[in-house]
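A lone chain, given as structure tokens: the form predicted alone.
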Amino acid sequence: MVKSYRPRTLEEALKIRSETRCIPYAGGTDLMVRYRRGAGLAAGFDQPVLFIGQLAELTQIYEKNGELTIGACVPYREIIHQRHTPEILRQACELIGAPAVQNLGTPGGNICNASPAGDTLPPLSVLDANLTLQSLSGERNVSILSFFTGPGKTILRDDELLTAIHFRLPHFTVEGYRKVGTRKANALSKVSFAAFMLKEKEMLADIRIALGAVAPTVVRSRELENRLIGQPLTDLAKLLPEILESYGKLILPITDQRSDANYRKTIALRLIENFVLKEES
């Protein structure tokens, strides 16, 4: 049977993590799937397990001076009911699994699992979220887009824990979120889409677009966004074919049991097109 630890403080957890390089375990909704061995069998963890979901330092969610801080182990259910949660993130959390999963699952687990289909990743990407990574030697703050290096791979060191997610509360005139799956909820994404747009004086003042499940990591291109920012709204339709062609080079989906690559790419480009041409509501 694998050894496990249940620390009482974050400092104790970081000390154990540093000494043992054990697997952090919060809600376990991703880990129990990854390490399952079959019906009736205990999960086959190959390293000691560090339970962190009970730590007070990691289970707080609060707004201060226009910034929302979400502890890495705050359950999705609390994020859904927090009044400052941006609607785009709330919608993503509402479509993650069944109520039991929402009561246990956490954004920290979704981020560290680093699946290209992670439901919270596109919304957090367009929110320009920053992550706090902490170890006994100190902490570092990194953007969520720089955190992922490939499917299931991140820059998290084996002596670190992701402790919090931070972002400024958004102020945009148009937003969009879409999860394309076999069912509305309780299904992994075939494609996921999150976006913001700010229109001012018939001009596109800002735009952010992120897509999940269509490449090894979340697709977001500030270069392509900057090519649209500052353009008159009447020119967007004319610019769109060139922009879609450029996004097409970034969208590199795979074919798997949930969907095929051509479908994913077609839907992803259509979602971008529909959003850019969307009338303010």
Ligand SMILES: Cc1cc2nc3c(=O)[nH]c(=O)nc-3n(C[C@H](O)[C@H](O)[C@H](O)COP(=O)(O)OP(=O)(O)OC[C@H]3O[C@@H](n4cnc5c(N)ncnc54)[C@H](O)[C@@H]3O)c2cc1C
Given for the second form:
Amino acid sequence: MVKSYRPRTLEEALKIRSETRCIPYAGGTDLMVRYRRGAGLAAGFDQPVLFIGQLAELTQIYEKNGELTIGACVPYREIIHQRHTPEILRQACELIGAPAVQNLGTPGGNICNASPAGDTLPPLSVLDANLTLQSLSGERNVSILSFFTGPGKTILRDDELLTAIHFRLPHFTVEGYRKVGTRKANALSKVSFAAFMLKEKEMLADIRIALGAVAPTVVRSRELENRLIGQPLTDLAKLLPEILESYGKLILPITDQRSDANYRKTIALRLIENFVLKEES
Amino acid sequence: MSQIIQFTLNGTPVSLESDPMRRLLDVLRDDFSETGVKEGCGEGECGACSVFLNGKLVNSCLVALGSIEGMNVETIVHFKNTPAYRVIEQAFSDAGAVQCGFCTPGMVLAAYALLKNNPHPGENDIREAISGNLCRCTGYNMIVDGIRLAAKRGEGKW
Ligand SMILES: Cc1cc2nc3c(=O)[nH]c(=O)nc-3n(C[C@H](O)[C@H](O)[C@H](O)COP(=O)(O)OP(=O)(O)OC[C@H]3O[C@@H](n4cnc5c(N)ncnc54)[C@H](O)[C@@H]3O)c2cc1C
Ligand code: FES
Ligand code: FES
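Moving from the form predicted alone, what structure would you give for the form predicted together with the ligand?
In what comes next, the whole complex appears, and the chain from above leads the way.
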């Protein structure tokens, strides 16, 4: 039986984190399935457990000066109900499991789990979200795109916790979120897609595109976006084939068998194409 | 390492010394004989183990005992005595929404969670509310009808 800790404050939690190798437990929706041993048996955690879902410091969500801050342990359901939550993030959260899972699951868990199919990652990537990582010795803020180093791998240190996610609220004219899975609820994505676009005076003033579940980590390319930014809307159709080909090269097989890389690629490219060419919505 | 964990179960404060990594589902069934809380899949997919935790619907198979210190757990037993429950039960029965009954406690709680916040749900709201509950017998339409009927009859009871 492993030891478990239930600190009352973030500071206590960080102290335990600095002294003991332990597994942070937020909503438990990934962990309880991963360590499941079956009916009547306690979950088989192999390291001490640090419960963090109860910490007040990690469960606040608020807007201030045009920036939304989401505590790492705010359950999906609360993000869905926050009126400042951008539509693409709200839609992503609504499609994660069913309501009972959304009452437990947290974005902090989704991010730290670092699954290529994590459904909050594409919307948070196009929102240019920053993550606050805290330890006893201080805090650092990193862009979500620099947080992942591979499937299940991140730059989070053993003595750190992810404490908050924040981003400026966006002002775009077109936004899109799509999740292609096997069943509406409870299905991990085969491909997920989040994007924003700003059209001004017949020009593409800005665009951001992110793809989930098509490579070991979320795909977002500023370089390809820059090739579209500043172009007249009437030229987009002509430019797209080349851009799509470049996106195709960023789509790499992931090891699971849920569906093959070609299928993911076809869907992903079609989602980009439909989005870029879509009329003002 | 056993720990003493305290929480409120159906309105009564309880305390037990146990492994904090046990699933709330097992604690409710084995230590408190709450047999209305069922195990289907054990991985958050079927909703048979649903309970209310601090008033929110959750899957008790995904909840570690140690995470609920000081919280409020309500099971189907707690609702059996409320007018809202009787409305839902009767509506389910009239709509033919109960066959083997295995999914029923979870479905009733999901319906209750929906109607509490949205007393006049549309068909999509109903389907989304029960999207985490599997039923092998009815094909869902009768359950949707049951919830619609409960909404109609339950005015003011949520
Ligand atoms: C039925 C079901 C359906 C699901 N459907 C989807 C889906 O459609 N899309 C999807 O993306 N996911 C899905 N999931 C997976 C899961 O719900 C999400 O990944 C969720 O966001 C995990 O959050 P959590 O708080 O429950 O994580 P936990 O299980 O508590 O933790 C997950 C991991 O993150 C670490 N961790 C958590 N919080 C922190 C923190 N603040 N700092 C450092 N480390 C931390 C933990 O140590 C662990 O390694 C589903 C799960 C279930 C059971
Ligand atoms: S037993 Fe918990 S959801 Fe199936
Ligand atoms: S009535 Fe049998 S599983 Fe639903």
